[in-house]
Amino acid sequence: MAAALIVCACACSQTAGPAIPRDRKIERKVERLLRKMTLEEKVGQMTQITATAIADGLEITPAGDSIMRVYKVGSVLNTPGDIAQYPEDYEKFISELQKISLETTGIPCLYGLDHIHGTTYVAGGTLFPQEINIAASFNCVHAYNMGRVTAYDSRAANVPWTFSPTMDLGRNPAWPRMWESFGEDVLLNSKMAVAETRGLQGDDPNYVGPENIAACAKHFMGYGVPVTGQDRTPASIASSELREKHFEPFRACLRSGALSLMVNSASNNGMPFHCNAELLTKWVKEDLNWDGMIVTDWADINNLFTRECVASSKKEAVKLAINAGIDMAMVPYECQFAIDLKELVEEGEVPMSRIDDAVRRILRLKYRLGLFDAPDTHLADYPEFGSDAHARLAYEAAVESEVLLKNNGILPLRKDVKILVTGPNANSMRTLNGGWSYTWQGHGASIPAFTEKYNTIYEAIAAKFDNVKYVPGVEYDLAGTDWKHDEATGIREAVAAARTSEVIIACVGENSYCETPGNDVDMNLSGNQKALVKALAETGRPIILILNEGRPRIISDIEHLATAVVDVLLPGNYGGDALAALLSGEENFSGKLPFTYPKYTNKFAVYDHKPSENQETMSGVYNYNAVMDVQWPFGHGLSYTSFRYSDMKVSKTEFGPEDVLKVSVDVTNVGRTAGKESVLLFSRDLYASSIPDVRRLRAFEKVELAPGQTKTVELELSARELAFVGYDGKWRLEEGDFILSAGSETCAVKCTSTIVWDEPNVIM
């Protein structure tokens, strides 16, 4: 069969001029009004409350009123009664908070939401799997129709801001944030961010239209490498790794036209990422030439006093974070703050020119987002809310995301097998959303009201097949807020059930948590449902282990007993059905680790690791072994096909440093089941000035091949791309031999000179 051409245009241009360039009569707005605006106003725009702090349910109290007005309140967040709530109550509420601001101030508030994976707060709206499982898709159109829906339903309900893409690079698996990542790798971050924030923001970021609205970049930066794996704890990141890889994520991001940034709450190095100036404003606002606004997390102002210890009094701290870039505080439940910024800027220890450029940036952001001249959106003009055609979307996400790692010639099923369902997770709608989901923690007595119209595990699986059983055998408290607690309810009984079956599919994994919460000192599977395996393993019935989770957990000593491991991660509403489709094969799999799943507790690694930590055993005195051992690689996915590589071809197998490399390999199916593959391109640095990572993910895209079927995928690397942050903080592209690898098949390149640089700003 002839082979049909597939281009990834992977390539950016090689220098940058502004991150968002400026619209004048945006511009000319913002300084009339600016000019206009007393010193109290400028604080109070800098100020953001949370919504509980100023509401009872969803009626703004006397009290609040009073905050808003008083200290002339620019931005609120979070949702009423800590609960989603339906479009038309929001758009009510929020239009209420229009008009306080409109007859305070005359500037519109700017109301913001945690829409991480779909609008996760509005009753009815879309949620789409976690991050994770968008990036297990390797499938970036997936991260731009979550960003679109969730900008679509969003704006039903009056909102126009949401704090995300998250970013972080998910490299320590104990991190309980790791689901909110597009997992451990910068380039397939920094593709999911820039894809998602183009959704959510439209193509134009001056003029955010009504079915858009505002991303907001987090957390900068190095949040998901803490020391200790616990939330909100101090990361060692060497600065050469610092530039590297946790910044380009984000640098891609601001440089795509994200209009808002949040910043760590954590700490590199003995510096809190809240008063770093070098990060805050010379990386990002001076190198990038980035006029967005950075707003702080949960507050971390007041943090670098009560917990950081960098300063002495809450006062202090907000000189240090003003100073440092930080333009909006998320305070969140009082207004000291202002107090304390009006008093610093009276008494000179904070200049009236910091003050103004923070200013100038809400007032730029509120204007793009058309606030000033239509404060509110009408549930009325967004017919599709909540619509089928979103459904889909988010179902079809679930179905490219969930990662079958082991298939021992069980799957796809019969639909007339007799099926025992088992485990903690067969049953919980709470456990396929995750966290963010109605509720922060995903938890709470009223959730099932907005998940009941939604299939569990279970519930999608008899729906699908004729014969299934439900016994769950370990279960926890889902309405309780114990997330690590289960509980060995009925072990024998589900035993017994599985004598008299054909197949067990044992759901196993995680509740929900999120940020420090989730925190957890032990990496294994509960000992409870590990018991539940090994009880059912004795039966000699096939196990399908469905693994549920937002984090790996370890699975070492049970694996062997499955014939079957499907990792549904954290896929969503739809997860269940999507899971149901895939295992009778209406569904093909085509999911990849976007995270190396680890196999030991004391033995955590990312793919692109140092070639040290994968050798053979050194002989001599020190006789030691670095050999990495890892459950499953990152990248790691089977499918009901087989797809052959072939016939790798690159333009130029010397090249410069301004060369672009174009890499073409032909991708056969060679099975007799249609499927997609994500076509993996890898470079190897053979030797550097700096100890080269074993490999790196320069490219990916996603084909989808009938039996028989041959594409040639071409790809597309800047040669630039190659370099790396030497020791001396600068980018080096260096003279020498590499690697590029795609499946099965590599290819040998030189580059045939070295070069240096230090510009932030120009794409590695």
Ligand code: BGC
Contents of the next structure:
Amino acid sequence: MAAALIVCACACSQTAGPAIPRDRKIERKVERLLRKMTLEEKVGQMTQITATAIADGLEITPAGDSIMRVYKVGSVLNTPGDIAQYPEDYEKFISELQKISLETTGIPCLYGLDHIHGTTYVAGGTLFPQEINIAASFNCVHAYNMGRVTAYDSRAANVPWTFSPTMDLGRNPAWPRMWESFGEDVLLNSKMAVAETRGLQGDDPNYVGPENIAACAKHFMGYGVPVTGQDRTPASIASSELREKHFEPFRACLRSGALSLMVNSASNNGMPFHCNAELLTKWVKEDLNWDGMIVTDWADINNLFTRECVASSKKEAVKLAINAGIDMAMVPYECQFAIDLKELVEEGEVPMSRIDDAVRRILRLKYRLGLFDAPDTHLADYPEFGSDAHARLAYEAAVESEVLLKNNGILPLRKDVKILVTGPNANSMRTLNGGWSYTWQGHGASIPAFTEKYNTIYEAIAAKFDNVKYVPGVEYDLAGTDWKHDEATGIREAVAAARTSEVIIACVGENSYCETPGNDVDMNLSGNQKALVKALAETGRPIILILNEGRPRIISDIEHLATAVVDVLLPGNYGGDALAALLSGEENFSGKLPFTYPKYTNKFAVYDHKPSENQETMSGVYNYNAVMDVQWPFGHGLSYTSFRYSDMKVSKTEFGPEDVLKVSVDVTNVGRTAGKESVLLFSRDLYASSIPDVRRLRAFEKVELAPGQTKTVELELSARELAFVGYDGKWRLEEGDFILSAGSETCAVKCTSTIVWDEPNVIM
Ligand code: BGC
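The form predicted together with beta-D-glucopyranose (BGC) is what I want next, because the block you gave corresponds to the form predicted on its own; please supply it.
Below is the whole assembly, all chains and molecules, this chain first.
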């Protein structure tokens, strides 16, 4: 049968309207104000400075005051003093900045913080697990809750903007920021980022209410796959993969209304993202019809000159970045940017229309946030700041995000069992929270003061069980800055304590770090930590290995020594309590890995790899094969009960490009414990004109089941979601066979015609 091929031109595809419907009143105000502004005021609006450049702790210095006024700075970021502050102090600090801004230009200042897992920089606010955990819950409700609570607790501290959500695909486990994202999968990142954004911003991005804040989707894009695995080093992403995988979460998040976007610091195929006009202006602003604001990452205009070497001076870097579509520069320490940009406009190197476009976007954001009407919010209006109800949501997210990877029948534990808790991660809030927690790297001598009231793993286990001892065996330098360093301070003592225990809970993994300082050349769990586990194993006592880490550390040579393994990832302030409740059986595990856990340091993989990455040995003389040997696959996660999948049905076994497939599958709890199961629907395209991925996640939903209970889970999939981007850069849904699968169930379906389309802005 001849293939039916439809090539869509723009006119026949379902091109969407503006990503955010414009509000006429706001637009009129923006235009009126823009007409009155001088060039100096405009470039000032485009300048964002860090708090430490204008303040000494919480005091705005005379020099800082003058920088704000002279350069008419439109935005400030970061926590004053580089450490979390109390909400009343923020309120005062930011309202002083507002006063300066309003006196200088009549335009309120836009203050932004990296509240990437709750209020990371507001003491007493609510900290959630990191995004990697939220992803492991496979439950978008937690992303939404995190957004909502973050917004509320931020506004209580007078902060209207966060640099979150992060939707870099964490596809290189060596990369030190993997945990800031929702893992390796496209759909998971998209859905979670959309849910978090709705929680942050509320339902109407034009009117972000006093309990909501603006989101900033970041880092646009492909940041998670540096070739070297080291932060801020080049990527080499094919254009088809860029559009199909890396762009997709941004497309979804911006189309859902995210009001701002931060750019990837690094580069792809020789082009830094900060001067890529095609991506910033065409893909984002034009193709998506998106009218939000694009901010740079830290010093990244300068970096076009100083690091990336694509500009021969700072001033040329400004020209490249602004002409490419950047609206606001995170300078972050000094304002030469504003001087250079003004000159570039006067010299005709940057068109005034580009400046107006940038400033329009900045003013629109400030109006949408209500800052002109109410530049400040006040703690007194936020009685729920850091409340127990917020804490409960963070705890529930932690419970659903810790992943049971192995259980040879030892878990759950009896209350009276004699337990030894050991390992460098056993008694540390720093390691439970990870980076971006009270300080940038989550470290520092003063951190314990912020986390005193929360339980470490050891404290939570000691509170839950009757008979608990603690001997660290190996320790990090917790207050210091060398996060990698650990010391074997007492392996012998830990072994002695193990001999008088019935069970060993060995808590290993990583200490906290952030960004480039988190670069590491060895993905192995540290030698001291492995030595501890090996020595403990010699006692013959069963080991429950607790992994507390932002990225998977290789444990293939000690994994067999553990009777059970739990990866708690970075579960936050309530992660210790969640773990104790899970180990005791009070709560049931339901997390699943949002990334592929590697077994070898030289072999990283993702679940949506190409068929040739996992091949049987070829027959004949040449022994061509490839084995996908991973420690645990994407989506792996156990429970205290088991689930049976049956009766998978699909509404159409043959479908065309405009059809919607309704898939249903019965899931039964066949065990004796209540539990939650995330049902993951995968597709496999058997043959395609570009090499198909072996599997793609297409939908997921979490259900709760009592023992013996069956639920029919219904998932919808529009045919176009099965498309891929071909070698020619166009979206293609091709005629041919697909297999849909959920749990043990599969269904064969067939696409009856091929459709090819161009624009990323098509409603899918
Ligand atoms: C990070 C961003 C962050 C920004 C502001 C940069 O170093 O890459 O993720 O939002 O700093 O703190």
